[in-house]
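Next up: a single chain in structure tokens, the form predicted on its own.
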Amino acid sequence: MDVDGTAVTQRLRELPGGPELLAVAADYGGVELVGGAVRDILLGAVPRELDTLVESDVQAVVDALVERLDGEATVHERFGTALISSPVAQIDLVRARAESYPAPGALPDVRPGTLEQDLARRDFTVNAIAVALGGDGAGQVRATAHALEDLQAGRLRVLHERSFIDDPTRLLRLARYTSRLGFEIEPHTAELVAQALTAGALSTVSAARVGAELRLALAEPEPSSAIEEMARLGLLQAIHPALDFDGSVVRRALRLLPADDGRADLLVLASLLLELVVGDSGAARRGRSGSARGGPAFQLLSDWQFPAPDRDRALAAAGTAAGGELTAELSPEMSDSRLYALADGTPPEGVALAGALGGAESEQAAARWLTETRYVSLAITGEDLLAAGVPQGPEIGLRLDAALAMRLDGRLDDGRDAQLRAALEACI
């Protein structure tokens, strides 16, 4: 594959922080441009991040590009890295540095390097590919074996043989990339891929590290393939025992699941925890909850470290489609005020969930709860009761109820004294 480096500079150029990248690299000597963001360039994609490399001075590119830009930089003195965010563009700066691992699944210990040692470190040939942005060398394009003609093929090769022993986060990135990239898995990486797995390599590595593998998955623009993938290789099953995920009952919730409040990627790591959660029998008994506190999935979700409102409304996901009524009673038949009843409350990922579990029918009655039902509201509220001379107490709540489903079913109108009437009239 022949790569024109000057080109790749000219599209940086057009980019957000483009300008102002080439700018500080004219001023400072080795700076390139590296990883995803040469790869996704020559793919013709736009960059998620401006990758950069530096081989002098990292503080002093970070300031000068924090000035350029009026942005603020995050420095991870450990690694020699820091992320540098402005309203215009983000950018990852890296120093080049060699490391090792001192166990399997450690942290490696990082080291200054030279470009070359840098690119060998990485996860996968096509991204270690360097493009020089400044000096004399501006254009130089410097890749891996393999790199280029990988990139031309699209495929995903791994650079050495213990690539997956040493960090097996990278089989939870292969995942990824094979997914967001559609490249295939070059044959010898995929056999060490299985070699790997069998070694239970994942088990070396904190559970803080695979949840954020897991969120880097769930944030991909189709976070449901990501995880199909992991599902195909084998990852799933070997980060936890009763991991599952069925790629065709998600893909139906997703088609239910509401554009305004809907999230696809709890949607899609509640799936992952039906299994987890019907076996917590508390939590198939209380259903709208999802697993209690100290429960498995709670636990695991916990151990992850995911934040704990995407946690709770997971598990409440969760919980809804594996253990609860609603599940069970979802048709097309069931009342608007049985629906609401038992739907109201529920996250909408669980509601996607439970109608994608039970087929078509189930389908239908989700829908109609996602799209008409819980929009479903009265013109009367409790202060209107109380003027009525409806003591404070819990019959005002059940008489609000009473006429919300009068309401629902096709009984009330939605004219404000009707209601009054229909609620102070309700047998309770």
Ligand code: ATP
Second form
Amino acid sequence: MDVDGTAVTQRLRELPGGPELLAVAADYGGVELVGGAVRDILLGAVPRELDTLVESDVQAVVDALVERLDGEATVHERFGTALISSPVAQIDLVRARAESYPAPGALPDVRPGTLEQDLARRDFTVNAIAVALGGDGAGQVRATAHALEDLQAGRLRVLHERSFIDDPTRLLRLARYTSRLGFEIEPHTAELVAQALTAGALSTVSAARVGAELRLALAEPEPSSAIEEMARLGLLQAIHPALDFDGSVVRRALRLLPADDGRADLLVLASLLLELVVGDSGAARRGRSGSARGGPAFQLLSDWQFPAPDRDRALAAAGTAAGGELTAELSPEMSDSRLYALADGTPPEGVALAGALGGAESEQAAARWLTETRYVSLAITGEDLLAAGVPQGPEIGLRLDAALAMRLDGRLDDGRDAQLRAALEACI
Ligand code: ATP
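Having seen the form predicted on its own, could you now give me the structure of the form predicted together with ligand ATP?
Zooming out: every chain and molecule, the one shown earlier first.
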């Protein structure tokens, strides 16, 4: 594949942050566009951020970019990296480095290196292409062996035999790129995946790093396809034997998920936990309150360091779907008040999963909940009951619940007076 580096720099000029990056690169030598940015530009796509490599004084380049972009820099000294964020662009900066792995799965020891060494430490050949942005050699392309032909063929290939053993998170990255780019895995790389899994490579990585890669996969535009690829490669099972992904259930659940407040990432995550939650008899109840403590699914999400609100919501969704009652009862004949009693307080992802687990009729009932029933409310509040003489305390809630059940089942219209009367007269 013939790559025109000047075309890459021209395209860069049209991207947000590109002109500023090129201007800084012209002032300081040794600034190159690398990684996902070059890959995506050569594929005709828009890179998510501008991956930039600096062979010279990183701090000077960071300062110049911060000034030109009116941005902020987050610098990680240990890895010689910096992220420059501005309202217009994100620039990921790395100092050219060489790496060695003190132990399989551990974070690498990093030292300053050359551009060639930096390309050689990368995960896949298609990410190991660099285009010089400034100086005499501007537009010059440098790439590791096979990189350009692999990019043209749509192929993911590791750079060396020990790649997955040194850093098994690359196995998870492989699944993510396969799904996002629609690329194939080069046959020998596929053999190395199998060998790494047989050798138990993923067990050498900390749960926090596995969690970070899972979050990246779940943040993809199509999280279910990234996770499905992980399942197909046997990665999920290697992470935890009880993790399971059922693509057909998840696809049906995603179709039920409301666009406004549904979270596809958490639905996919919850679906992975179904088997773990089934064995945890109290999970549905505890999950529903969002405060599940203990239990293997809770432990796993905590070890993966999911933020507590996401962890609790995924757990609640899994608990609802696997916990039984709602999944078992969802049917077109189910009354709205029963639907309310079982589904209220659970996240939409849980109801969508419960619907998908039960087949077409359950899906219909789940859709009814998600699009209509959950929005039904009363025209009166507890204040109205207090004003009518009901004493402060649990009786207020019970009377409101009774009136809501009547309203849900069509036995009460939306007039305030009728609702107040029904609440006051309800047998509780
Ligand atoms: P995205 O489009 O998701 O941002 P990216 O390819 O830019 O994808 P990043 O996670 O931003 O991915 O990483 C930037 C570059 O750093 C990658 O292209 C890759 O070359 C390199 N890289 C990241 N993680 C690893 C790793 N674990 N091992 C080797 N190289 C890595």
